[in-house]
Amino acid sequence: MGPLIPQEIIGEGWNFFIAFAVGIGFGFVLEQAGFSSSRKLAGVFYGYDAVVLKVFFTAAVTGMLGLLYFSLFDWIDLNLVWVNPTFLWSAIVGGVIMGAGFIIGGFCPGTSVCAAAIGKIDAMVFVGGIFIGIFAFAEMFPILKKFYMSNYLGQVKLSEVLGISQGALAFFVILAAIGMFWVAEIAEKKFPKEEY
């Protein structure tokens, strides 16, 4: 039973190993998707292009599937399965950080060294900005650690917040895929498609 690390079916010497394998492979898929491009990837703030919303949606559908199933042959503990705390304001400014780099710039972090690694100079430039605001948040974090550290949630589930059976949050998580299918079809009939 799964996970393999905790149950000790593996050993803690692999994560290195499995992390590189699996970085190499999901950055083998985005450049084969297209993701590399930061027109793709912004389309989907514009409503020309919802193949991102699509795939990644897809991932997150097709994993949270995987997941409740092996739970239910017992090949899988999710007990086990580590759920990063949350720490809610910090959440929250991140993400409107990150959201507002990948409208400017056209990248996430893991699209633009994608992009990157096959030589896109916008990419490149976008990669040494993370690295920029990781050095200075390391800097000022001392300063930062209160605001950063403050309401804690601890390890939130989304089924246990709206008291409902994980099973019965997939069903509405699929529902919610589909319904942002249909709008991202008519976002892009409505938009017109920009060549690149």
The other form holds:
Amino acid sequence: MGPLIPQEIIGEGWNFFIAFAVGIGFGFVLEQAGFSSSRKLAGVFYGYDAVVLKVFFTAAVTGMLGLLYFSLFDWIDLNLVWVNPTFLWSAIVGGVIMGAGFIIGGFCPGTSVCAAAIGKIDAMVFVGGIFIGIFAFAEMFPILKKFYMSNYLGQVKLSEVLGISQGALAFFVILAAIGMFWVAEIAEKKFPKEEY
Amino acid sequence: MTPRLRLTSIVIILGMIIAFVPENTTKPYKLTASELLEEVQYGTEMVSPDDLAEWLINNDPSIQLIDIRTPNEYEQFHLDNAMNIPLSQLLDEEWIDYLDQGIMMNIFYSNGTTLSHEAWMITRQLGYENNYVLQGGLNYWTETILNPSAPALTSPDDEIAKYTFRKGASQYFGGGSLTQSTAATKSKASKPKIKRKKKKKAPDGGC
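Previous: the form predicted on its own; requested now: the form predicted together with its partner chain:
Starting with the chain above, the whole complex follows.
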């Protein structure tokens, strides 16, 4: 049956509308969970607050299990679900730059928009920075293109690279998530937040 | 038992179940005759020379050209970076990793389209994906990209735009007619916009 849009059960024109509605909901939940505070995000890196890590990994585990069970019951055709293509080196460098941005700015792109929407000035500066970055990257693209396109691995999944079944990989991801939550909680106790 | 411990154990149990059940294989890859007929009718396997030219100019890393003709013909002329898999050796063990994969977009070509279509038909029946056929083959490639002929002056704008692009592409690929080498057409050739043929589409996401 699913995915609904590629199978044309829902018209493609609805794509953006649904994305818009989901995006508003996502932003609302982020704000309600306190993610529009830059201390919350920076807390992951200093160890005093692991809520961000927990929320995103819980979301990943929920989504992963949901998709695998949907596929098992034949409710969704996983072959039609878009997988981002992997360009290994640019993904690594991009990840490092993005991580540095998280620590320095205290926002991830999503939460910065969220925080800007409720009027936080630091978030507005951060969003401005994002656009400067986009512009600089676009202008420099001809120089960066070769690197950007290097090491193309195609639309691979981790389970294919490791040569195990998707279900087995899912199980290991669940174990890894639980292990990380456990370590994170120890860290939270060890590095308590200093109040200002 | 606290609620979070209960939740954790439920998730672990669900994970164990999914780890041991076989993946859903109710959708076999092999096509029925009518599905194949439908694909052929819609021409989803075709790649136009203009699209291919754009991708090659942009150094699209996912493109793999495959020459289906005999090694002799391949020696005489072949497109840059094309590999040679003669039709008679299509089913050889050594090519299966190239033909049956989900990474590269293989584009078969021959002089016309008969050989490449035969190769496509066989690989498609085997359930391989990501194999395509260059529309019109090398003959049409030469005609449209290497030696494009000017449209009539009364042609619609997009015909003329297409010609301008082909003219630029012709220079890029070192084609025959270099009579009108203006800087404008050249810069146009070096950076045409990537217009992907319909692949799987879905919105990207991030945090």
